[in-house]
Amino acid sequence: MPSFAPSASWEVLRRRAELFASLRRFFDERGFLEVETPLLCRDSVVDVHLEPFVVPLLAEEGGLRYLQTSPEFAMKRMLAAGAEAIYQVTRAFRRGEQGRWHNPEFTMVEWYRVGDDLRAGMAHLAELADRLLGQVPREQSYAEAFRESVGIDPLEAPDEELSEAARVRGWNGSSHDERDDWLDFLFATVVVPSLRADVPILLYHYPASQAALARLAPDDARVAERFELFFRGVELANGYHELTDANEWRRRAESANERRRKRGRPPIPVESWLLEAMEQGLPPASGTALGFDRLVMTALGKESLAEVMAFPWDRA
């Protein structure tokens, strides 16, 4: 095909147009209001592992500015402003993610709803893999997939098995290794290929220390109310029952930002309109966020993300 050309045919086109369709009547006959927020904003997520593009602007425009990450910021002061159920299907970015199931640019479903816990959220996801796959997910927990999988349990495997299990498996770390580190390496490098089955999957109750937003499990502080559904090998969306106390908030971010640092990267700044909404009060919720591409390419069983997207990094 030309270069110009989209990399997607017209037939994958249609079909992308009509989940996006489907996707949008499932929010409308759930009450939930569609809204839209800035893409470039002054705030973003800290996280250790995602990197926002930063957009430097005169002074008098504000300073710098990101291209956010997610939505999920500008979504949450919404919350607490007074909205009770939203979505959004908009465009993010990240830096350094470009290969077969990486674009960094790229389609993101994001929701939150008032009151959800984290059965609620996980139920809600499936009935929405329900309808744009044709499948009912089923659920398995992150310690019962790892022990499966890996033969460790990771909630209480001390630090020098879970570093040999990595090593022995081609981990090559560096002065900075930490628990998380070989977790997610196990979890991308056995784990994750483990879940190849033609059912989509939904892991929930992710170690305390992947807690992100969310808030930890009542019952068992050893985990955190994350939930993440996987189809042929391939996350699909990430979900929480949110984190609404500001102060843990505050200290996760300042702890994200010291391990940043640890790996040359940049902070991100902590204080921002989210923490001051925090500060006011974020009402008990519960959000996912959902990578669009991803989905359209195991549902309609593509192999890369070039070929369910229109114009993909190299042809942008």
The other form holds:
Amino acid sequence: MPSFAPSASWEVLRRRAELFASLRRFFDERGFLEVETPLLCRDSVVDVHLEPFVVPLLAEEGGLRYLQTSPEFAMKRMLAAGAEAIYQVTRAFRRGEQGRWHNPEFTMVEWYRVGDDLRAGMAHLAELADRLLGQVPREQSYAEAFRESVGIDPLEAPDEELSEAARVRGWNGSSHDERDDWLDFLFATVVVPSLRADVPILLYHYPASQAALARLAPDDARVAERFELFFRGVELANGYHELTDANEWRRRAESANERRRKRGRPPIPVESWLLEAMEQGLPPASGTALGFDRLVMTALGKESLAEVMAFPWDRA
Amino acid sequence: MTGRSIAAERHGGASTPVFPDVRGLATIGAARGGTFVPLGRTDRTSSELTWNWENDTVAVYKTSEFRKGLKVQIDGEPYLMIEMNFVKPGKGNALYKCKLRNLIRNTVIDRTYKGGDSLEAADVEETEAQFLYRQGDTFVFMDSKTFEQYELSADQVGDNWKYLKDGMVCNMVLFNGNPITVTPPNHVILKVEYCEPGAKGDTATNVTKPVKVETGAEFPAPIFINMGDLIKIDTRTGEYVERVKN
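How about the form predicted in complex with the partner chain, since we already have the form predicted alone?
Expanding to the full complex; the earlier chain stays at the top.
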């Protein structure tokens, strides 16, 4: 095939469109409102490991804007302004993420429902997985999956034990290493490959240090009410019982920026429309983001995103 | 076989200023003394564009440049990147899972690097060299183009001594200008110096006997081979291929 042509076959692109239709029916049946939010915003999710594309503008146009790494901030502003159940199919952009399972520009499905807690959020994602993948996911806590494959308790093990476990498995450490570096490494190279490939799995209760925008578990401050869906060794979705405490988010965003500085990455503004919305009052809710290209890839048994996207990065 | 200068490729690649991510971004949304300044400038000064590359004594590959075929240095030894996979948890650090082959010992190691790590480039070059002579445990070669002479130890030559005839042109790999491996052509023709007399008329090739060739090495060969015959040996397997007409 010449490189001007799509890298995915027409058969795959047709199946992809069917999955889209099926996904929209799923949300419509449940009374979710489909919404749209801007891609070029003044603020962006503050995360140590998410690098937004920064779009420079003239000073009189406001300096710069961020291509959204997810529609999270804008959708939560809608929740604070009265939305009850919303979903969106959009493009998300993440700088530097490119590989077999990564494309810097990708399709994301994100939804929120007011009143849902961790269990309800997981149940909703499980129903969606059942509809689109034809299988109900198995559930396991992050710590249990970690203990089963690595043989170490990720919540209790001292730093030295984790760093040594990472080192013997090929981690090339440095003095800047943090606990999450070893956890992420062991998770990505030991835990995920050991998950059963034939059944989707929902992992929940991530370590509190990886809470991102999830609230901590009320009965166990070591873990966050965060869950992820995996299938065929690929991370498909990430969900939270949402953090609603503005002060806590300000504290986490500042700490994320501090860690970004240490790693030589530019900070992302802590002041944001979201923070304003949270100060106003964000209703309790659960929200999930799903990588649609990866879902298509695993649903069709394909090995790379290029097989399920018309024009991946190198053809865009 | 043509000598291919990998070092030249590398220098060619490195002469294009490859911007560290941080610098590129810092000029746009910059941190100035810890305060976020959203109205940063978007231009780059010429001094930034010509940043340091000429003064850099060691070329370095950043993780974003990692790819199959890269030649890098780890603990002072040269490695070839034979596999590279990018993995990144949605809310976690980017990881680059690499398989690397040691170009001296041929062993393969798995290493995982995180975003922002880097590896030194290895100055590895391939050349053609003629085997001149052996003196004890020292094998002397001459670069076919520069006429420079190189001495390799028996360790470095390994099993390849079995195939080395005076004047034979081999492939040589240089690391920082020093030879690390030498590879003879895939097929060599060697003269049989000694063997038990051949059974006349027996042309079976599946029954073998040891024959000693001019290099002093022994190979299994069919029983019809006689002293003075020329035989072709596959240097990759050490197996007899055929008898060559004198």
